[in-house]
Structures are given as C-alpha cells and as structure tokens.
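Shown here is one chain on its own, the form predicted alone, set out as structure tokens.
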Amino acid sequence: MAFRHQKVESRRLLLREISQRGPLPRIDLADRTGISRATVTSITAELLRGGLIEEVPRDSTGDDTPRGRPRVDLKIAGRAHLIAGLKVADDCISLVLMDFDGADVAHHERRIEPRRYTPEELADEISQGLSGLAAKAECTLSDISGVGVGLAGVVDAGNGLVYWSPSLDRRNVPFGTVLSQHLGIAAYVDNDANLVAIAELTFGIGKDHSDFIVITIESGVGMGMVLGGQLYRGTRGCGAEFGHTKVHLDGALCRCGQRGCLEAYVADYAVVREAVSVGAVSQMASTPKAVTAVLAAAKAGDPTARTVIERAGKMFALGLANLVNIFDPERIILAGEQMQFDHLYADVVIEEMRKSIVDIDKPAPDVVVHRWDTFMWARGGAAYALEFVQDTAVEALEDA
C-alpha cells in the first residue's frame, strides 16, 4: 500500500512539473524533482501510455549535442481532458473552456438577472452557461472533466461550502455538492478573488513572485493572497476577506450584514449609495452609470462628488496600509474591470498608503494595476479545477 501511494505521489509530482515547466526532457525532471532518472523514465512511460503527456521534438536551435537518436521533450497532452472555469457576477456568468495543457478552447458569457438565487436556480443558470460554452467548442457537458467556480462572498473551498454570497438567497450552502450533482461532473467552488490570485500566479504578473496580494474592486472588494508561492485561505477556509476588515466603528452598513467594513465605503454600490444620499446622482441610474457620473462630477470639480470619492480613496489607502504592515508583500496587484476607474489607485491614494505604513529604510511594496477582461476570473477557475483533474487522472492510472 505504501509503495502504491508513493508511486501515485511521484506521478502527481512529475505531471505537475511538466504542466508548470514543460516541455522539458526527462533528465531535467529528475534534477528538478529529486526523483531518480530510472524512476522518472518508468513513471513518464506510464503517463505516456495513459495519454496524459506526449513527446515532442526538442528545439534544436543552438543545440550542439552529437547526432543520433532525436532528442525529445515531454509536455502535457492537451487533448486528454477539458476543464471549465467560470465566475458568477451580479448580472452575468463568464465562462472559459481550457484543454489539459491550459490553452483556451472557447469563451462564453451568459446574462443573468441581478438578484439572489436559490442554490438550485443558480446551479441551473451555471448548467445552461456551461452547455452554451460546450456548444461553442463543439462538445457536450459530459466531455468536461471538471469545473472551477468563483463566487463573491465567504467560501470554504476545501468543503465547497458557501457561508455567504450575494448571489445566493441563503447562508451555509454546500454549493460544491449541489452543483456537482446538478451537472453530473466534478465542481470546485472558491471565492472569486482567490481565483484571480490563482490566475495571476499561473498566467499573470504574479508568476515570478512568491509573495503577493491581489485586490479586486467591482460590486464588492475581494482579496487573494499568495504566500510562499501558495494561495492562503486561513484555517477556516475564509481568510483574506479584505473587503470585510473594519475601518470604521459602527460605520456604514455592508451588504454582508455588518457595519464599518471597507467594502461599505469603496465598492461601487457603496460609492453610489453615498452619492445618492447627498444628491450627487439620481437614484434611478444603474450602478455602472452612477459610478461613472460620480467620478465625472468629481473630476469636474463638484464638491459633493469630490467628497464622496476622496473619502473612498482615504478608506482604501488605510486598508492597503494595514495589509502592508501585517504581511509586507513583495507586490500588491489591483486587478479587475473597475481598474478603468482610477480614483482608488491615483497617486494621492498610494501616497496616503505610504504615509501610514511602517517607515524603514527600504521602499514600500510595488502597487501595480492589471486591467483585464471578465474572463480572467474564469481562467483562474479553470486553473483551480485543473489541479483536481490532474489528481483524478493520475489516480485513475492505477486501474489502467
């Protein structure tokens, strides 16, 4: 039993290394993983027979090795599995289909009503979105090996449990189980900001950093944190809830039900709510249009609108400073569609943050902006699900 477990672990380790670093030769796999060359040869032969990896000719440019048997590298076999990722937003579901090698196969977006759903209703909306995604790739739902799902809210990813989400009409929902049963395929649920952090670590500007924080600002404020190259979730699976850290005692009401949360001052709904309360915008305007109107009025010099925006900036700077003082990350990435609005990363906000962090004779962490489309969240979901699909595929080789 111990030997079989060790064998599965070796397969998993080699498959992960090929996925992250490939294409690469067997000798490099042995050097990188510490697994003997003989064992690498044996296990990669099993992965080849199982169709999980494939041999490709090595690029011979600048290769001064003697002639003889052609040199080959190993890479993931993209055709082996299809993996989906998606993000549930207020009014749409963004979906991406990837192959086993992480290449995009298809994209799809499904509009939904901006309301709270029962778990079964939301599972049905996701199912229809996935069916539309599969149709674009000329396959069926049953051809997808797994799906990673991002939701706003507080999520215990390890158990697929959603403690609270603005997309659901109740708390403590085992949504991973609900969705897996509804779809008939494995579903893996996580906080949407965590999936952005995974996407930045896998595909984005966090790839070369072992410690960084991603802040997302849209209808809410999310955070994903990578420490030592690993996503941090906390002991209860709901750590890094930056938007629900407290910045004002008994302050403004947050949509989570508590008061004084950072999100209650800087999220788009909070900016609009405050602007409406002081007559800066019409209560009838949609949230995106209202945010745009408030920002335009502030830039035009309207004192009321400027007060609303400046307060949001000061609260955000305070929150960022707290993060730096606690975690001292290499980099803070401000990510998302809302980065088209610069009021939360203006020079005055970043300078306010720097004034509030511990003063030492070293520069403050980089604060960088990464603008991307809605599908970045979904790519993070697919990358999250990919690890589970890899593990399942490796374990299935035991019976092959």
Second form
Protein chains: 2
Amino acid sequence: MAFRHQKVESRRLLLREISQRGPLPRIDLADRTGISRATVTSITAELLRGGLIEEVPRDSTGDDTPRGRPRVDLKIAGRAHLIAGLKVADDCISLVLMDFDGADVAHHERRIEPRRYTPEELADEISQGLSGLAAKAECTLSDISGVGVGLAGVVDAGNGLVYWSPSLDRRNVPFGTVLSQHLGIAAYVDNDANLVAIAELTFGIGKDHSDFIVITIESGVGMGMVLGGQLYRGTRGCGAEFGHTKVHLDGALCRCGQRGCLEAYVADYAVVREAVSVGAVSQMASTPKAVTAVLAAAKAGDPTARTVIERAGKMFALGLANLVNIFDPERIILAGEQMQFDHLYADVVIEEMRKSIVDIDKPAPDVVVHRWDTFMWARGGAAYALEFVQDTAVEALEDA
Amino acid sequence: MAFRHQKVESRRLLLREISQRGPLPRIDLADRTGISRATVTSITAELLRGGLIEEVPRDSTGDDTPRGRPRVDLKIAGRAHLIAGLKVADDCISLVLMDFDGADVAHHERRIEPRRYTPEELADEISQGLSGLAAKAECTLSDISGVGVGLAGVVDAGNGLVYWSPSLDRRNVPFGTVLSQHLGIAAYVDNDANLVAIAELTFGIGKDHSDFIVITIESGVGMGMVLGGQLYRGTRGCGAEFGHTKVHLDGALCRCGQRGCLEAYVADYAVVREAVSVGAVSQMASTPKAVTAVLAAAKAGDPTARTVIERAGKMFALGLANLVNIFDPERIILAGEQMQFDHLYADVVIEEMRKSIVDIDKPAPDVVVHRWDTFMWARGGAAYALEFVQDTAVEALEDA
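In place of the form predicted alone, output the structure of the form predicted together with a further copy of the same chain.
Zooming out: every chain and molecule, the one shown earlier first.
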C-alpha cells in the first residue's frame, strides 16, 4: 500500500515536472526531482505506455552532443485529455478548452443576463457554454476530463463551497458538487483571482517566481497569493481578500456593507459615485461608460475629475504598500484586461507605493503590469482543473 | 554523498520530532514521520550513542499494555547542549539559558543605557550579559553551543543582516557575523517579533496550529507569521511589517518618517502625543508613565483621554481586520508583557475587528491574548538557535 502510494507520488511528480519544464531529457528529470535514474526510466515507461507523455526528437540547436546519436526529450501528450476552464462574469461566461499539454484548443463566450442565479440555473448556463465550446472543438461534453470554474466572491476551493458570490442568489452553495452532478464531469470551483494567480504560475510571468501576488482589477479588486510556489488560500479557504481590506477608518461605504474598504475608493462604481456627486460627469446607465467619461475628463484637465482619479490611485498605492510590508513578495503582478483601469496601473501609483513601504537598502519588489485577453481567467480555470486531471490520470495508470 | 545526506536528514527529522512530541515510543516516530521502523531503530541508536537523546521508562498511566513488560520512550537529553537566547530592548538585555530539551536553566537581565550602539559596542554588551548568565548557571561561555538574538527593526535573518534597528547606530550591519566572531559562539539574529512567533510555535499556544499570526505590543507593534507550520519571512527577509502598514492616507506622522502608519496611532508615543497636544495629560519625562496617565484619565471618565484611547483601539482593530482578510489565519495571538497596552487587548477592540472582516458563515479566527513574563522574547531566541544547534549536532554524529 505504502509502496503503491509512493509510486503514484513519483508519477505525479514526474508528470508535473514534464508538464512545467518539458520537453526535457530523462536525465534532467532525475536531477530536478531527486528521483533515481532507474526509477525515472521505469516510471516514464509507464507514463509513455499510458499515453500521458510522448517522446520527441531533441532540438539540438546549441547542443554540443556529438552528431549522429539520436536523442529524445519527453513531453506531455497533448491529446491524452481535454480540460475546460471558464470564468463567470457579470454578463458573460468565457470558456477555454485546453489539451493535456496546456495548449488552447477552442474558445467560446456565452452572454448571460446580469443577475443572480440559482445554483441549478447557473450550472445550466455553464453547461450550455460548455456545449458551445465542445461544438467549436468538434467534440462532446463526455470528451472533457475536468472543468475549472472561476467565480467572483468568497470560495472555499478545497470543498467547492461558495460562501457567497455576486453570481449566485444564496450563500454557502456546494457549487462544485452541484456542477459535477449537473455536468457529469468533475468540476473544481475557485475564486476567480486565485485562478489568475494559477494561470500566472502555470503559463504566465509568475512561472519563474515562488513568491508573488497577483492583483486583478475589474469592477472589483481581486488578489491571489503564491507563497513558496503554492497558491495560499488561508485556513477557512477565504484569504487574499484585498478589495475589502480597510484603507480608511469609518470611510466610504462599500457594496459589502462595511466602510472604508479599498474597493469603496478604487472600484468603478466608487469612482463614478464620487464624480457624479459633484457633477464632474452626469449619471449614466452604464458604469464602464461613466468611468471612461471621468477618465477622459481628468485627462482633459478637469480638476474635479483629476482629484477623483488621483485619490483612487493613492488609495490603491496605499493598499499595495501594505501588501509589500506584510508579505515582502518578489513581485506584484497587476493583471487585467480592461483599459479602463489604466489610472491604477500608472507609474505614479507604483511610485507612490514605493514611498509607502518600509525603507531598506534593497530594491522594492518588481511591479509588473500584465494585460490579458479576456480568456486568461478561463485559462487559469483550466490550469487549476489540469492538476486534478493529472492526479486522476496517474492514479488510473496500470502498474508495469 | 546522497546517502549520507539522506541519513543526516532522517536524523534531523527524528530529533525534531522527539524534541516537539517527546517523550514518545519508537513506533510513534515511524508513524509520524513515515520513516520505516528499521530505519527509526538504527537512527535512534545513533542519536542515543551520540548522547542527543535518552530512554526513559514509559509513563504507563492509562496505558493498556500488559504489566511486566518494560517499555521505554525516547526524549531529548537535556544535558547534551546549552543554548542561550536574548532580546535587546531599549534599556536592558534579557537573557535565558536553556538546555537541549528546551528547559530553562538560568535567567539574567543586564541594564543598558538607552541609546544607539556601534555593532562592536552592542556585541560587547551582549557578551557581558552572557557572562552574567553563564555565572548564574555556573558554566562558562564556551559551554554554550549557540545564541539566538532578537532585535527590534528589520532583519534578514537568513544572512544575519540587520537592515536597521533602533539599537544600532548604522544600517546594513552583518550583526550575526560580528557577534559570532566577538563571542566565539555561533550567533543567530532575527527580528524580535519573529522570535516570539517561534516561541509560540515551540513552547506556546501556537504549538498545535500551523497558520497563525503573533502580534507583539511594546512601544512599537511587531508581527510574526507562521504559515504551514513555518515562520514566513518574505523574500527580502523583511516581511511581516505590521506596525508600518498604513491605516490612513497622509495620516499621522510616524517615527519612521512616513505618514499614516499603524504605529503612529497605537504606539505609546502616539497616544501620549495626542493626549498632550490638547492638554489631557501634561508632558512627562517618561513615555510609559505618560501612557499610564492617559489610560488612568480615560478610565476615570475624562472624555478627551477616552477619545484618544478609543481611536488607538479602532485603528488597531482595523489593522487586525486587514490581516484576517489577507491571511485568513486559524488564530491571532496578541502577545506582550506590559499591562500598559491593556486597551489594545480589550474585547471591544476584538469585536470591532470582527465587524471589519469579510463576512462568511464560519467563525472568525480565534483571537487569544497571551501575557508573558519578560523572558519569553529571550526564550524565542533560544528556540531559534536550538534548531541550528540540533542541525549541527546531527551533522557531527559519527556514522554507526
């Protein structure tokens, strides 16, 4: 039993290493994982036989091995599994289909009505979205080995439990179970910003860093933390709540019902609320349009609009500085898709942050802006589900 | 080479397990560490031969094994090594001598002039303090295997580098090296609040928790974070700077030169500054006395003094709530020795914190107040050095 467990663990470790670093030769696997060469040989044979990995000719550019000796590297067999990732936003579900090697196979977007859904209704919308995705890839739902889902809100990912989400009409929904049963596919639910952190760790600019923070800026402010190469979730599964850290005692009213939250100063609705309150812009039906109007007015030199935008930037810088003081991360990634939050990505904001961190004679952490297409959230979902699909696959392998 | 390394690792693991959980039987060691029974037997034999552990008769109370069969447990051999721990405060160095099993052997306090010291001067004060400690234990400096030192300030513990400390007259001092050379004993330097977190993890109320935060309240506010059973230090070695997180944009001036730091509202000098500025108390030579006067006035019903104290409490609650929102720890330990900060430990402050955290249908983290005697900081220093002494001891053991 212990032996079998150890074997599955070694398979898992090697598969993950090939997934993250491949294509690479067997000898590198032994060096990197500390698993003996003999064991690497036998376990990679099992992975090959199971169709999870494949051999490819070595790219010999820059290689100084003698010509004529055929060498092979190992890589993940993309066709072994299909994994879906998706993010539920206010007005749409964006979906990605990925192969076992992390390559995009298809994209799909499904418009949804911006409202709160019952768990069954939302599961149904997701199911329809997945059918659309599968159609584009000319496959069926049953070809998909796992689905990773990102929701805004507070999620206990380990239990697939959604404490609350703006997309659901009730609290404490075991949405992982609801969705798995509805789809007949294993589904894994997490907070959307956590999935962005996983995407950065897996495919993105966090790939070579073990301690970083990802801040997502949409209509709210999200955060994912990677510490020691692992996503940090907190003990109740609800850490990394950056948007509702307080930046002002008894300050501006937040949509969460509390006062002084960072979001109550930097979120789109907060910026519009301030600008409208003094007539810097007029009330509009769409918040994004109104934010654009405030930004345009600020750029055109309107002093009131500028004051509004400047305070949002200063509050954001203050929040970032607090994260640096507490975590001392290697890097902070500001990730987002919408140009409308340009003012928070500005150099002046990052400079303001640097002035507010504890001053030591070492450079402050890197702050990197990473602009994404809208499918990057979904890719994070697929990357999250991929880990589980890998684990299930190595467990299902027959022993040699 | 790899084999030798693995052996030393197993020794280290078993010694640490015995240190944390002992006395305990060999079979429990195998179960807890996953090391095979045969290996546990051979390695504990080496540890016994090296004098690092010893056998003790099993306490058979409540044990249902048959009478007459002699059973033994393993425990650390206290006499194997002596370890010193100390904390440098404004006006004194407090020191503890501990045996290899973590038991206190002697205490000592050395008054020092409250000023900034050159590295050599401070090393000399520490050396004198250690001599006083050794005299009480009727031993000499050369009997001490390692010294753990806590300093206020920002410390890169891994490199023994003090970025800055109120106890030193310059920045970027390689104080670990300076002190080791001065004493002829291996010295390990860390931020004092980190050492309190290590003490809580090793001897204190953090012993059975893997994710907790320790907040120390003295004249400043310190923090140590334990995540996944390990002290978290950040990537530049200067994380966990809670006292200088900002709680107000462009707020009160802090001693660090920045504005709006938590300390600028809750530290002793901050409370006195406010109260004096409006004449609620008169200026006094000693800050602790002045704080006591403000607290006494507040308790006696003076509305201005109350306002001052209440704001300090609210700002502290806000800072704590931010930590909970970010980390979602199992528990927060408020650790300190001085009654003068009672107002920050108050139930009303903790209640205020609970109202400012993200609201989910699960209990908020425990907040525990842990009042200590003045030597607990030093005990943390000894616990920190103990780990290195353990490592050195298992490396020095001869192979069986």
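Positions refer to the first chain, counted from 1. The structure presented is a predicted model; accordingly, all values stated were derived computationally and were not measured. In this text, rigid core is short for the largest set of C-alphas that superpose within 1.5 Å between two forms.
Peer 1: For R49, is the CA shift between the two forms at least 2 Å following rigid-core superposition?
Peer 2: Superposed on the core, R49 moves its C-alpha less than 2 Å between the two forms.
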